[in-house]
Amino acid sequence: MKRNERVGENLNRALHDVMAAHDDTFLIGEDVLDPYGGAFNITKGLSDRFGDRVLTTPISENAILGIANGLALTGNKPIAEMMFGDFITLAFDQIVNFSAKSVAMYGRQHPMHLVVRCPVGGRRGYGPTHSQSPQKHFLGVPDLHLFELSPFHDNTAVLNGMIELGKPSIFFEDKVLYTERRHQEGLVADLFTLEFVGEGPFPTARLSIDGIGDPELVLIAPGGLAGRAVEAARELFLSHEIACAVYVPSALYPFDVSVLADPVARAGRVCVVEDAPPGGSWGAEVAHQLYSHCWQSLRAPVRLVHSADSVIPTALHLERDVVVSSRSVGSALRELVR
């Protein structure tokens, strides 16, 4: 039988695709030339296909977007990677002050077709600095579009969107989910047929039961945390038979929350799911939307679960405490129901 492809796999694929097909497309970071292709090695074999437009930088982040600006502001399409998500902090005003404002701020709206790759997360005992996810920090950001990788989305049309989207773009990608497998067909963890929701280059990935008609619970979780939601809910449903349906979205921001408004409140009950540590959040987010949309509907406030409070550690005994995982979701799921 064949196996799907590796997540990461199917990125690099979906680079080389975007790259044949534009020829104004540019890959720009540190250590992404053959035969290294980038730390994790997602840009493999881009340098020798493609040649001058895959550039190889010296360690600053800043001067990674300040290229890719430029390139974007000229009418190329600039693909920029961090080598990890935690470093994207040091190009902050490039994309917040630069990226974003050159939309609008020249008297007429201009075209930026720009997309920043940010691999974020932890558990993988990278420590502090390596490990974050950064999601937050770029929401509300007027013409800036926030996006996560997820196991279950073809990368070339997600990448493609963002492309012709002709707004700047973060893509953030959770490390771990590279080697792990695409879910293209078949059985998601042998209980849950898996579908796409909305319109347009960015639906959403929905999980749910077969023969069961509407859940006691939704769960929405971005990309990095879908198998640890999927995980929750599976064993929520064979321990203690309450059906709870997954969402995985693909666009984090503008949010938008019409898709889900329905499921949400015919369940009545949500719980909404992130890596990030709590405060000013994608989830605190997405709460006040479903507030704002089911409020009439809901049996139980919003349930929100983070990463501790706290910085990530090295040890990976240590970092099991501080980030999400599928036990800390299912907990959250059973206090929902009760």
Contents of the next structure:
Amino acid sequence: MKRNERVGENLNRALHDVMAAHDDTFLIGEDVLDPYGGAFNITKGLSDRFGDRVLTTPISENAILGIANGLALTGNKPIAEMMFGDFITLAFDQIVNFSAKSVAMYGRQHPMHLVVRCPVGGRRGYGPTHSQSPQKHFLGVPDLHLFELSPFHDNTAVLNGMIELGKPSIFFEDKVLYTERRHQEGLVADLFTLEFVGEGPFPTARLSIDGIGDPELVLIAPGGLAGRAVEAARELFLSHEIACAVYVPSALYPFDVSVLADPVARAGRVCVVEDAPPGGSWGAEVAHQLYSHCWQSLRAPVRLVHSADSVIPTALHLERDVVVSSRSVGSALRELVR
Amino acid sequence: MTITAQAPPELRALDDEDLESLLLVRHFERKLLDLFAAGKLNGTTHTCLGQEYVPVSLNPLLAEDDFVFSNHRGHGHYLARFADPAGLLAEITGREGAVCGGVGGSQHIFRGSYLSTGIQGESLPVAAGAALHFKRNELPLLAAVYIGDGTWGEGSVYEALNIAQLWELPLLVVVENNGISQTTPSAANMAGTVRGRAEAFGVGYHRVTTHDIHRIRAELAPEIERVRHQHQPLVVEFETVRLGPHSKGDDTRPAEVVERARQRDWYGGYRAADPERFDRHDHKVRELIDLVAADVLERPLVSGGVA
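Let me have the form predicted in complex with the partner chain next, following on from the form predicted alone.
Below is the whole assembly, all chains and molecules, this chain first.
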């Protein structure tokens, strides 16, 4: 494995590995065929290699998920691609009422091996309908599992884990990550040691500063925010000598707070950051679980950081004021220790 | 669709099996409405009174492993395939022996390669996926999906038809056009026609106007074989009637419209074909359903939980 592999290359390799390993996997989506290989090149090389298991479709998100559901129902392992995560709203019925409900609504467990890939997030200037982070809209659907791409996790393990789960999964992929380098060994941002905590194919990445005992703060960030979270934590240490450990989970929902409960209880101060606007959010779900597990140990309310309560503007300078930045995370962290 | 008054068409007598299958659905649905009226059923149900001959006609044309997708009005589809009134009634009443543990109820049944859901139009793209599975694995199987005239209001229908034709999938769409969506007549719901919609995608189309099961099978057998072996999707539109309400007591049609529908009921037509034999089977099936209902309603409630 090359040290300088980009996250998008790693994800593309994961798709190649999974499709090579399982003859019953399909990749279905818009413009996914070679030589184009998808709007973000993540499916590059798949149609040349796997032929009729890579299906390019009309602009029909509902049917993409419907066909994926039909394939899953008949024992296959489809991976559906939404060109932009924003378009998943057009497939909401198929995901919520068919993919997820088919697992249990017929009175017995019926496995649905189905992964929906969603490029999400802003910072690319694509504007209000191509920049959203729709994770929150899929929280709390029985048997629907949510995951997020990170610069630390190996996507072959994550993708295999999702596809073997037997429950439909949505994989949210911050599109800015695709061109960033993966972190595997050595220090992250010259300061943080990367380890994984928790069992199974979906461990949580932990970034901590060597030689520091218990950090004063815990920062929980899904993969898309990992870079901004690490940058904020680094600045906090270098400028203010405040140590903050960053945790990056792979599984967003159902969320297993157990690996975080102990470090959060010891630090007593925790911040949860996400790209969605406030209101019914993933951060609120995590905060609720932290209150339940760590109530006696918390020294301050759980701090949430969201994007602004706003559509995501197209113009760079306007978008910058809406999306979460390392500066906005940093100021939230400083307020938390004050 | 305008329902015009006409004498019951002459129908050729059925063999015992088909006749009993028709009557099984008829008396099952009647029993459900009786049980509702007696306060013995919870929730809601959608009976297919008047439409029973549609799945009974199709049943021998479909292979055991063909995937059949049904909808909210699916009791006839299920009973024509499985002849299992006890399992279905137990499912609807949440009692032991329920085919889906009482979780699915009237609208959500999954057994073998038969599945129903309660969302209009949702199963068309799903059926296209199942059809793709059959084609790719070179199995001589098709996916059949029952929809109504009202289902054509859903975009998923068009997305799926387009793809089925583009990809040459063995998909059979059976339209039970009873002329009414809950309480809204087709005239207020649908511009153009079902035929025009199928033709717009280059999808084959066949219209069935008779209740004569022999004739229906003769017309459809070669068409369905083309779906199965040549992977040509097909829309079959049955011009049919809904005798009962949409669900329980919500029939807002004028009495004369319901009466005109009744005049087109297969029940009188098949009775006229062979009254003595018909009455004998009618009596037998009615008794069977009475016994099934009495038995099922005595059973303990399902314990719940998903096995």
